[in-house]
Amino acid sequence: MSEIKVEQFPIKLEVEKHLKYLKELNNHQDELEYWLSEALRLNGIYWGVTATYILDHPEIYDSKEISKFILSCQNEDGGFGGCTDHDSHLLYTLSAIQVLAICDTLSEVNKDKVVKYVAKLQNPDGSFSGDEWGEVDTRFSYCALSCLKILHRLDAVDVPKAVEYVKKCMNFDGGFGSVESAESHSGQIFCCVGALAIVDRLDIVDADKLGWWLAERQLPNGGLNGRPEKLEDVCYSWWVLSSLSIIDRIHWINKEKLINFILSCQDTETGGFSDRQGDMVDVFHTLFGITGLSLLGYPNLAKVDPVYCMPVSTIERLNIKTRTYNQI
């Protein structure tokens, strides 16, 4: 494949104002839109911290001080809320445990409580609860899976079951939905793989089928959607990509025009992504932007595990093993 060069681009990626972006995300605490997302101020940490690794800038946040932060979110429980005296939830726990693995301080959690919170959330069919209330989806099968191998204790859960209920939520067009029976969605597409991915049995999927599927998504504009019908929305060059990573296919789609689109939807006045050109940034946004952009294969950027969302360099340090993905 021919090597991306910056000179390709009429929009250039705006790594300064991305960086100052991300680093002063903290600094709004006198707006209402900051503490309405207190529910979800793990997730934007390993969002934000995520982001900077990438762009190969980690020194913008202090990370003894973001782990002191992620610590004081566990919970008696074992998991972790999503900030401090919030229930815990395995969303909020596999944020937890990459950002802690990402600063490399995965030494100061107690490892066998979260295992142990972990584990009592498998259904005897296999599939995970969010939490103690209940509900089931298959993005927790792959929260649980990811954190569990991350912490090398993949055996305190039943793998075989799990993968069972993976399998069951397979459509008939490659792609894999929320639960048994639910619509294909590329988000949701992402997280069967990847927990297929992280247990070694992708030889489930249809390759060649689900990697027709998710070609798909790409439209006239070179972004992407998550479904049939929908708009096009910088997180699927994150959903879409990895997942035709992961089964070698990632050259079915048309990268430049991607590329295109991705900086297309960056504020090139204050920095960050957004869904699509002329709408607010979030740090959401700004993530699978630029990991869509490091798969893609774009100069100067550190490199992303598809599998993971995590630094290769991570996941490296953390001897799991993965095989090599292919980059455009």
Second form
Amino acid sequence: MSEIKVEQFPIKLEVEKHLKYLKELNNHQDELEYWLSEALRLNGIYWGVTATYILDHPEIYDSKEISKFILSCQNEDGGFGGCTDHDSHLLYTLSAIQVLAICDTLSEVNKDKVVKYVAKLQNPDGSFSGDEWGEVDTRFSYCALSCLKILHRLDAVDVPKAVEYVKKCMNFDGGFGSVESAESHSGQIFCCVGALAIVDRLDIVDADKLGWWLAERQLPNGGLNGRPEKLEDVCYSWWVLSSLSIIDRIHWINKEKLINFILSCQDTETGGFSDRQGDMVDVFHTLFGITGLSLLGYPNLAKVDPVYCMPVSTIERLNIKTRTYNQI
Amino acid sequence: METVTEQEWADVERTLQDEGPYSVVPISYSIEYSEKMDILRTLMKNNEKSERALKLTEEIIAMSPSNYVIWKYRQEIVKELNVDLKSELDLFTNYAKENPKCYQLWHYRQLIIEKLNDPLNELKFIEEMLKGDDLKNYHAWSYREWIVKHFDLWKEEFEFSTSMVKYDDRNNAAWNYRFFILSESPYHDINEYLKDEIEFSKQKINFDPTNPSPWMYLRGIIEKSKYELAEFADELLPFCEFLQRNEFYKYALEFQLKVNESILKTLKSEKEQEQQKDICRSLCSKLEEYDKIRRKYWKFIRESY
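Right, the form predicted alone is done, so what does the form predicted together with its partner chain look like?
Okay, now the whole complex, with that chain kicking things off.
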């Protein structure tokens, strides 16, 4: 395994600028309309906090204050809303649990209530709804299983049924979609492969076929797309790369070209990453640019776990490691 | 759209958003939106289900349709006030056109249609959404699959997939849909269609051998049928070779490899197997050369025989 060196690439990772960007998100209000709506608040905190940990500068945010705010978003039903006074949803419940886990403040949350909330969202066919409104999607299978595993409470749901549903969403090309028969999509693949890894059922995946489909996502400019004939996007460096890592096929793509692509999506003046070069930066793409680089073995970054998208140090502390994943 | 006026909402207290003591992730919506949300929070707390609440939810949806909190509340009001669901669907058709990637808008349609137990003109609507915005819109295709399954509307859909593939043969979503029809529909037997589908894929490949979708479809449809790729070797290997009489095509080489791997599985004698493995290895070597970015993948496959 050749070691990645900063000097190999025409531009370097602008760590200081990204930290400044993350710290000063308050001052970027006009630029962040894409994700800055209150309903997404907890996701935003998860993206920002995780990014600072992978940049190895967790001190950027005050974890006590963050935890306090997160806890204030828990509702009577046990789930978390996207912000205070918002209805519970699995997407934000997972973000909340992830941030508390990263900040090591999980002991402050009423875990039984969270577990009850998540378990209630499992449907008879094994799938999960995102909230009581009922939308079903393999994203929610991942959210539910990840959340319960972090809380060491997988026993609260029917895991074989959950696996059965994810399996039904596997396609002829080896990939997975949002529901049965839906087209294979890199983001959904991450959710399905991640969910299967969490419950130790990767045997279901046809790793060579899926690995081929994922490797096919790399375009001549080094970037990765989400589906055939779509444009490259930094967030797919995470969805595709983490999936390849989980099935042990990360070496099938060209890492130098991908690192180059990810680095080219930084705004070297303001900090932050955009989906592709020249677009507006946001915290979502900033996280996935940084986690992608970490998975690719870029120097001086904390290691990220491909299954949970949290720092490896957190996963080790929680004692929920599925196994050790090789970096390239 | 009317803005929030002091008079209209004079009787409603404002429930302000708690930003938390340390605003890690700030909120940047307009003052108008924020005022509407303050009022909405109060209405939700009081569980008010009224015409004005209905109107307010629409105003907020118009500004931020992906704010998931609004939708469940609106649904409850609609139920309470007995709002005509067809007009509700019509109302949101325009918002759907403006926000074609909004999860909530699609899910809301599905709930209404499920409740009405009538597919109405949704197939037409989806077609318009695909053609008007993004032919690959993931939500639109998934929703179409749901409608077709739920209301048993399979019969015309094979033709629809043909028209969509013809409309843009690089639209992988349309190919995936065609595969869905032939593999799931109770009215279509994949084995009966196989011969025609091989022909259809070959036509599209001949037109543009660098288009990945028909190659993927061709392989998928044969593997899904009762046959093996090897059983079509006499037809498909010469097809790939003829295609590459002047230059190599990555997907053609890949396909040749898949057919040859399928043949390998049928061979009994070790000598024959070894010869067949040589063919596979040499195809991998070519792929290492012509698909440089995935060189390590092809090397892995070559060394795996």
